[in-house]
Structure formats: structure tokens, C-alpha cells
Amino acid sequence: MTINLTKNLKYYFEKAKREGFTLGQFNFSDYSQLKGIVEAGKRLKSPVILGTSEGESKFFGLQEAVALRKVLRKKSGMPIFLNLDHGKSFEYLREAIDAGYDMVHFDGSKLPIEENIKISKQVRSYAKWRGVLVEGEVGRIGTDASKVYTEKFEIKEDDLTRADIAKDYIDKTGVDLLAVSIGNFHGIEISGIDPNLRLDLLEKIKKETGEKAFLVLHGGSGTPEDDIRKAIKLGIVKININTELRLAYSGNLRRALQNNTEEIVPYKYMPEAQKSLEKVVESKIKLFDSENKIY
């Protein structure tokens, strides 16, 4: 069966909602990571969303990310999409849109809700006429994705997404997707298992917002698989994975360089780091049930 590459990202979100699976967003900051994500998606015939945070995109380059996504999409024949993750300003998201990103995420969660709504509307207005999807965020998702936590991460009740505010935000901004704070956070506790999601809260948010926007779960690394499956049933159509990829990739590199201190040829030790990342991506694709969903 031939893959129709004219189908856009919204088509796959609608397909995910209709068929009960979720799309994985996998973040990268170098080419071997990017290639590994695409290879895993290709093997399992799964659409994939490539993610770059502001920091990752500034290191890699906005235009470079778009150019390589185009090359790999053409070469692989796969539905591969690109999202600017956790953009903090309209100006930077405009740069990503102009560069050719398929989707942008405005993270105004630390702003007063009125300011969050104001900038979200501005981003949505600019993106709409360029065919770019916009993800917004209400509630604060606990974060420091730069490390693995050494102690239990405490979720503050005030940081969780309120269903009524989520509805009001979507109504006023018209965003396509909404990232919610339901006990999830960026990073992983030292135990390797993050606190259980507040699935009761997710159910309330879904009931309140209805079909107004697709719901997104950030901080998917370390979340119990049973919670993931339940969250998908409750309407989550995109789950972001980053920390588990970083741990697999960097851990493999450390071992390779420690075991062979004289090795100086990157193309000899980088492929194994890429393969370790691919294994994580494959496991998530299977968990998300997005395997064989490219048609």
C-alpha cells in the first residue's frame, strides 16, 4: 500500500483520536538522534513527530532541522513532522513557523492566564494562514529535564490544569492542541518511575473541553505503562518523550568512551548510541499503539 505524504499532521491527530492510539513526539539535538528516531518509525511503520525545544533548536538550527526533516521524509517515504517544543515567545515561534515547522508549542504556563491567552492568540493568528498547528499550555508542568531526580518530585496542586480554565483558554485562543498538567513532569525520578497521573483530572478536562482541541501529555518518560494506556483512552493524542532518549543515548556514549579511551573516530562509536535510542523509540511506538498507522 502506498503512503500518501499529502496527509498533514492534523489528519494523523484525527486518526489517532478516532482509532484510539497516540502519536509520539521524540526530541533530538543532533543528527544521529534524528536519524535514529526516523529509523525506528520506518521499521514500525509509525508516523513520528520530531521535537526540538528552544535550546535544542538553537543548538541544531531551525532551518537545518526543517531541511533534514524534508530530506528524511523524501528519502524514507514516511510521514515525519516537526514541532517547536516549549517556545517562550511569539518572536521565536514566528521564526520556527517561517522556517517551515509543521507545528509550534507556545508555553505561556508561567505567565498570568490573561497574558498566556493574549500571546497564544497572536501565535495562532500567525500560524493559521500558514497551515501550522499550535499547541498551548495551561497549568505548570513540573520541570528540570536536565537531570534525573534524586528524590521524589512533589506536584503542587496549584500547578495542575483546571478544567474550566482549560475550556476558557481554548475558546479564547483557538489553539489546536492543549498540553495539560495532570501530575506529569519533565525528567524522571531516581526510581525510574514517575508518580501516577491524575487520570481523574484528565477525565474532567476532556469532558469540559470536548472536541475543541487535541490533548497532549508532556513528560512521558518514566510514566507507568498502565497510566499511559488509560490516558490514551481518555483522549491524549500526543505524548512527548525526551529524558529516556537522552539517558539511553548519553549512557551508551559514556560506556563506549570509558571502555575504549583511545577511540577518536565518532562514526565508530556513535552508531551504538543511536541504536540504544532507537530501542526506546520502538518501545514507545508499541506502547502508544501507533505501529502500522501510516496509511
Given for the second form:
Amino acid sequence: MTINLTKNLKYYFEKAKREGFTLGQFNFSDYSQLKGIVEAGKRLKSPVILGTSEGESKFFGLQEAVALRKVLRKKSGMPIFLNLDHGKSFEYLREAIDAGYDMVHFDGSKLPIEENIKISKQVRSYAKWRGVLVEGEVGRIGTDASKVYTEKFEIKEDDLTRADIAKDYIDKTGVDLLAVSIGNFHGIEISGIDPNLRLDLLEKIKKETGEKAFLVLHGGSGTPEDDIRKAIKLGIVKININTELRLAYSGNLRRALQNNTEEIVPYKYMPEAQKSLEKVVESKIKLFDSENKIY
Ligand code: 13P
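Could the form predicted together with 1,3-dihydroxyacetonephosphate be given as well, to go with the form predicted alone?
In what comes next, the whole complex appears, and the chain from above leads the way.
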């Protein structure tokens, strides 16, 4: 059975909401990571969103990311999409849109809300006529860093998304998706399990915003699995994963090179690192229940 590749990303978000699963956004900054994400998606017949932050995309190249997404999509016949994650300016997101990204995330969460609304609107109007989806953000998702925290990470109450502000932001900007701050943070605590999400707050945001925008969860690494399942039930249609992928990939690479200091051939030591990343992506796809959801 061939897949109808004319189905766009919005179709899959709507499908996720209707059928109660979530799409994984998996970040990458090199080709083996990108291949690993696509391989895992292919094996489990899951749509996948490839993510690049500003830093990741500057290292990899915006046009290069789009070109490879196109090639891999054509070769695999899989619904593979590309999102510019945490873009901080209209200008950079415009470059990503022009390069051919399927979706962009404007992170104006550190700006005063009026400024966040103003730039989000600008991004939205540029993206809309080009068929590109826009994710906005209200509330500050604790920490920018994808790393392992040796001390307990404290979420500040003031950083959580306020339901009334989220509603106003969505009404004024018309963004397609909203990233929420409900106790989630980028990175992972050393225990491997982050504190519980504020699911009560997610429910409140969902009710108050009238589900006008799809809801997104960042900082998916280390989030307790039960919280993930409940968040999906409450309507989260995209979960971003980065730190767990980096840990598996870099850890495997470090060990391989330390164990065999004579080895200098990348195509001999890279495949194992790629496989270790694939395992993480597969386990997330299963947890997100996006397996066999490509049609
Ligand atoms: P983690 O690094 O915690 O998985 O978060 C990734 C993320 O939210 C990227 O936007």
C-alpha cells in the first residue's frame, strides 16, 4: 500500500487529536541522527517531525535540512515533516519558511506579552499564505539547555502558562499550535525522571482556549510516562524530544571511540550510535501511540 504524500502536517495533527495519539518531534543536528529518526519512523510506520533549533539549523543548514527531508520523504514514502524549533526572531523564521520548512515555532516567551503577540502575528501572516504552520509559546518553559541536571530543577510558578493569557494570545495571533509551560522543562534530572506535570493546569488551558490551537509539550525527555499518556488524553498533539536522543547518541559515540582508540573510520563507528538513537525514537513512538498512523 502506498502512502498518500499529499497529506499535510495539519492532517496528522487533526488525526492525532481525533484518534488520541501524539506526534513526536525529534531534534537532530547531523545526518546520522536524521537518518536514525527516519529509520525508526519507517520501521514503526509512524509520521515523524524532524526538529532543528536555531543552533542545530545553523550547524546543519536550513536548505540542507529541507533538501534531505525531501529526499528521505521521497525514498521512504513516509510522512516526514520539518519544524524550526524555538526561533527567536521573525527574520530567522522567514528564512526557514523560505527554505521550505513545514512548520516554525516562534519562541517569544521571554518577551513582554505584547511584543510576543506582535511578532507571532507577523510570523503567522507570513507563514499562512505559504502553507506553513506556526507554533507559539506563552509562559516560560524552564531552562533552555538540553542537559542533565544534577540538582533538582525548580519550576517557578510565574513561568507557568496562564490560561487567560494563552486564550488572549491565540485569539490575537491565530497561531496553529501553542507550546505550554506546565512543569515541563528542557533537559532531564539526573534521576532520569523529571517531576510530574501540572495536568490540572493543562486541562484548564484546554478549556479556556476552547481548543482553538493544538497544544504542544516541550521538554519531553524524562517526563514520567504516565504523565505523557494523560497529557495525550488531554489533547497534546506534539511532544518534543531532544536530550534523551543526545544522551544515547553522544554516549554511544564516546564509548566506541574510547574503547577502540585506533578506529578512525566514521562509517564503522557511526552506525552503532545511530542505532542507539533509533531505540530511543522507537520507544517514544510506542509511548506516543503514533505507530501505524501514517494513513
Ligand atoms: P528535551 O531536551 O527535554 O527532550 O526537550 C526538547 C524540546 O523541547 C525541544 O524543543
